[in-house]
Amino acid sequence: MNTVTYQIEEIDAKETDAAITYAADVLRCGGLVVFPTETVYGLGGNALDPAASAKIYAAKGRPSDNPLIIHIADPKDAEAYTYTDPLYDSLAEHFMPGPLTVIMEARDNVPREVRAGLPTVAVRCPAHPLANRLIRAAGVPIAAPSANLSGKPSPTEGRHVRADMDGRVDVILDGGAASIGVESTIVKIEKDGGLLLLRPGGITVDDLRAVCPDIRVADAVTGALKEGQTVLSPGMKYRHYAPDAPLFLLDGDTEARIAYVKNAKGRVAVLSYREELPLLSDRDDLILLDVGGRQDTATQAHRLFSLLRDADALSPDVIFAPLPSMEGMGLALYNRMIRAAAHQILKL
């Protein structure tokens, strides 16, 4: 397969405009479109087309009982695929168009492969005016994973797309680099009324109790997917976005992390507090890598993923990062690290 791709920080409005339409009717053929959001590059495909979600898992290499996220262009439209209520209506109304997904009750027109065989089905309006004109311009909802090889760092550059997508889908849209830089919030809509969040991200859970008091965090965010548990939405698998390298992440205070990783062996790369690279630099073989200021959990996430795919590249053989804490956006740094590194924390 030859895939387009366009650069679209580099090409005028006239030429936007040609790519968008171009990739919308591909979208339309049934084909694959990568397309940046807020959050990370997502694989499109036409979500009421199950041939298209079948190439979508084909190209990922994606197991197909991970359900598939809609995207639509307006928050109203999620009410021709779902069963949407008021509180629905709340969290569109506040956190709509972002980085906020709903799991809601599938209506039939939504094809099976897109929700994994669920009766649910997961919804996000994203921001990215790109995703949005793509969106409306395709006229049919995208559903769309990220853009990476399954279980791998989720792109969120064009280079990313491009080392992991060429070939294996038709276009490419390189919108320049994600704003947040993790996935989006994912939340279930429960019977009684509550909310169960699946999934962290750039809506925090405080953000969510201020429209939602009554709001369960699910075990498999800080922990690990129980044996036979259904997966109810992307990213809840046991080992994801990780690197090729070993990752471990070390729990304990600033001394006994740099102590632990300069007596380590072997060729280490180190995702490093900024406040702490001085600390490591005297020792000279080691990878360092910046991941943001200690309490900076805003720009530790944006860059994460395009970190572990650095030090990837550099052929490491052990990769260390401190453990995050679960306050706050923190939460969703540690939800996708435990899982980049399998559950791997050395207690110091």
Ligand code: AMP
Contents of the next structure:
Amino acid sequence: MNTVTYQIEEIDAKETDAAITYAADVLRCGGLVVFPTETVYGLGGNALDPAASAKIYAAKGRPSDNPLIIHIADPKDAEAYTYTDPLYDSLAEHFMPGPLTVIMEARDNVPREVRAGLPTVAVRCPAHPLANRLIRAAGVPIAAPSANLSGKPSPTEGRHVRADMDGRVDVILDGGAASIGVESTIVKIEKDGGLLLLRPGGITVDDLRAVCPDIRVADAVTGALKEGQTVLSPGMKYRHYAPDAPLFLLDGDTEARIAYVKNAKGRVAVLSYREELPLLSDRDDLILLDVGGRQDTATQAHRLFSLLRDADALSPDVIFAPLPSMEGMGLALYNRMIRAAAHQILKL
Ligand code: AMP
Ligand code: MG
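Same protein, the form predicted in complex with the named molecule this time rather than the form predicted on its own?
Let's see the whole complex now, leading with the same chain.
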């Protein structure tokens, strides 16, 4: 397949209008379009066309039992595809458009391919102006997972999308770097009126609790291990968002982490907090990658997936990174990192 790539320089330029018009036509005709959002790039198809969903799963190499998120241009449009309720309305009022996905009971017009046979469907209204304009121009909701090959780190820049999707999709709209850099927060509205957090993201648990005090975090978010399981539980089947080189998370204070990295064998890449970079400078064969200041979780989220890809490009034998805290935005980082590391956490 020939992929047409548009480099979007200005959101209001004539060329941008032409690119959106073409991409919207492609979507309506059943094709695939990669588009930027504020979280990560999305791999979109017409959500009402089952054949388009099948193409999305094929392009990503994604198992078709993993449902897709429907992207809408206006929070009110959710009513056409789901049975919304007052809790949805208040979530929409506080957080939409933005990085929040809400799972609710699906109406019959949502193809089972989109929801992977589940009775529910996930809905999100992205804040990125290009995403918003593309959905409006297409005139249909857009089903879109992250635009990476299944298992790889999510794409946060046009170059990541081209590396994974060139030749697999009809159009790529390259709108530059994603501002948030980790995928949307996903919540499910439960039958009892509470919220279940299924994936942490840019909207934090505290943000959500302010709107709905009855919120529970699903065990899988922190990878809580069942009794009898060991802390170190490697295994490719848990790997997701993953670089090619093995990634280990270091759980210890600065001193312990620095000492560990300095003694590690082989070609070593390190994702390091900015304050700690100077402490590693006397071992000059390390590949050092700055993840941002220790407290600056927004920058860490913005850089995480890009750094994992950058680290891989330098062919290290191993990658080390600090285990993130679970506070605020840290929970989203923690959730992605434990999967990227296949739960390989080294307690120092
Ligand atoms: P991605 O689009 O790659 O960010 O992945 C979408 C995520 O949303 C996946 O983790 C799905 O399992 C999840 N998801 C989508 N729809 C549903 C649903 N109806 N119920 C539970 N999870 C869902
Ligand atoms: Mg994904």
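The structure presented is a predicted model; accordingly, all values stated were derived computationally and were not measured. For clarity, a rigid core is taken as the largest C-alpha set superposing within 1.5 Å between two forms. Residue numbers count along the first chain shown, from 1.
Residue 327 is not among the residues whose C-alpha shifts by 2 Å or more between the two forms once the rigid core is aligned; its shift stays under 2 Å. Superposition on the rigid core between the two forms places the CA atom of residue 18 less than 2 Å from its counterpart.
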